[in-house]
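One chain comes next, on its own, written as structure tokens: the form predicted alone.
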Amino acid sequence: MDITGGTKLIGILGFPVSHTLSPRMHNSAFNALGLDISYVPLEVKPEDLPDAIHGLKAMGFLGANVTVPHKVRAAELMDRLEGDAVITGAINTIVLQDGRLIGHNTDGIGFIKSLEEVMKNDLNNASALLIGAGGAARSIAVSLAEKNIKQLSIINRSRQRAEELADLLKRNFPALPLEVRTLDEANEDLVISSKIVINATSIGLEGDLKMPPLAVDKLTKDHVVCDIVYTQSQETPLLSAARGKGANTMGGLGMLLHQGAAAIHLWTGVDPPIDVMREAIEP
């Protein structure tokens, strides 16, 4: 990339970033439009993110995306929400319009297509079972009940969080309905019982063995599951396990992807080439 005085910034505010491949992905499409535009990674302390989200006025930033654990925090700091960002609390993208910090969330619409793809048919009649309540899992959740999916189970580690994303559906898709749990809990009726099995948390990064606490020997070939995390090698070990079950999968990269495609419209105004960042992404 040729980077001049001209050349606009985007950047990843999150921590870790090392891993992240938003850089390859987002540049490439820059190339591709012919933008003077660079997105760098910035790894940002949770003490420190107030400082580094209004450093971005400061520098002149078009916007940023913002990534684990920094969803929920950064919302509080926004000048205004848009979209599913009032709805869940949480965001991912930062768009900066006449000084002030306009804060989005693409999560839900980059995993719902990218569950999509992989479905091949409606998603209403469907049950999902999704594991954790963070930013990401607020997202998908929003999603899912906007597709007006038959039921969703939410199981995390901490009750108090589950309980507070079921509040959050309940006041806004009365008529979902909700079961609650916490990963200690006995699961194997609600696998059984989902078709869509989502991991919404960090469980799985590479380096990390360890899979959710999940009764993977209930899926079958009738089975969808979904690990939103993503690795260098493409592999979590719940992916793994779930193909040994003869289930359908869908790694993070799509729902990487389809986000990503969101933020640079939100951006630049621009539809970007998806082909184009979905060579770079993929292994």
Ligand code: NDP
Contents of the next structure:
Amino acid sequence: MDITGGTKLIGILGFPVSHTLSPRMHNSAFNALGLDISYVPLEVKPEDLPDAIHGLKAMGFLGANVTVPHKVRAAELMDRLEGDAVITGAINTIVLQDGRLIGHNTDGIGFIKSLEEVMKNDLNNASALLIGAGGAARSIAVSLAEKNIKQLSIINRSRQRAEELADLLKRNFPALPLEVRTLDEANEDLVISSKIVINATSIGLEGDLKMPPLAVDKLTKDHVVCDIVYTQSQETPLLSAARGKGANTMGGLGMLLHQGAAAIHLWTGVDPPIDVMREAIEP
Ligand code: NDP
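Right, the form predicted alone is done; let's see the coordinates for the form predicted together with the named molecule.
Once more the chain from above appears, this time first in line as the rest of the complex follows.
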């Protein structure tokens, strides 16, 4: 990749960022598109986030991605929020438009596009069981609600965070049937009644052999089990247990791919080269 005097920059703000696959994915896309844009990792401590975001503006960045732990604080620093970010109050993408900071959240649409590759058109009549109520779970819950799923059950370690997410959904999607439990309550009935099961917690990261306390013995070949933790191997304890029960599975790389593709469209207005991006991140 040639950096020229005219190269435009896009960054990813996170802490840490050393593990991220996004630079590889985005730089492959910009190369394939013949765009003079470079995507760089920017490790930013939480206390430095306001300076870093104003720095993007001062240095003429085209935009940025925002990752853990900055998604909520960054949303508060935007001039305007658009799309799902208005509901979730968290962003993963910044677009600089005429010197103004516009915050978007493409995580939910990334998850749905990835799920649709596995489920085709079955989404509308499906019930989903979502484990987790953090930033990523919020985006996924909002996007599932926008798809008019039949019922959403949320189970989370802390009841308070699960109920905050349920309140947000009740305000924005009053017709959506909801069930809220904690991780230490029984969940057999929810596994049986849900077609889609999603782990959106941080449990199951590479090297961590733990898995969410889920009634995996109730999984069948009719389930689609998603684990959004993305590992290089595409394997997590939950996914391998689910496959053992004959369930269809989906790892986190598809969500990463499609949230990134949606961000490229926001920054450049062009259609992203999905196959090139997929090849850049798949093992
Ligand atoms: P948050 O910190 O906002 O939320 C973390 C969630 O995990 C909370 O629900 C938290 O529960 C739960 N949790 C954490 N540790 C434990 C534990 N030991 N036992 C039980 N529950 C636990 O993180 P994010 O939502 O931003 O990210 C969650 C995961 O999703 C990360 O692994 C991240 O890498 C992945 N991700 C993947 C993406 C992709 O493109 N594939 C995109 C975005 C995120 P509690 O509320 O009780 O604290």
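Not measured: the values here are computed from a predicted model. Basically, rigid core = biggest C-alpha set you can superpose within 1.5 Å across the two forms. Positions refer to the first chain, counted from 1.
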{"property": "Core-superposed C-alpha of Lys221 shifting 2 Å or more between the two forms", "result": "no"}
{"property": "Flag for Gly246, CA shift 2 Å or larger between the two forms after aligning core", "result": "no"}
{"property": "Cα displacement of Gly34 between the two forms reaching 2 Å, rigid core superposed", "result": "no"}
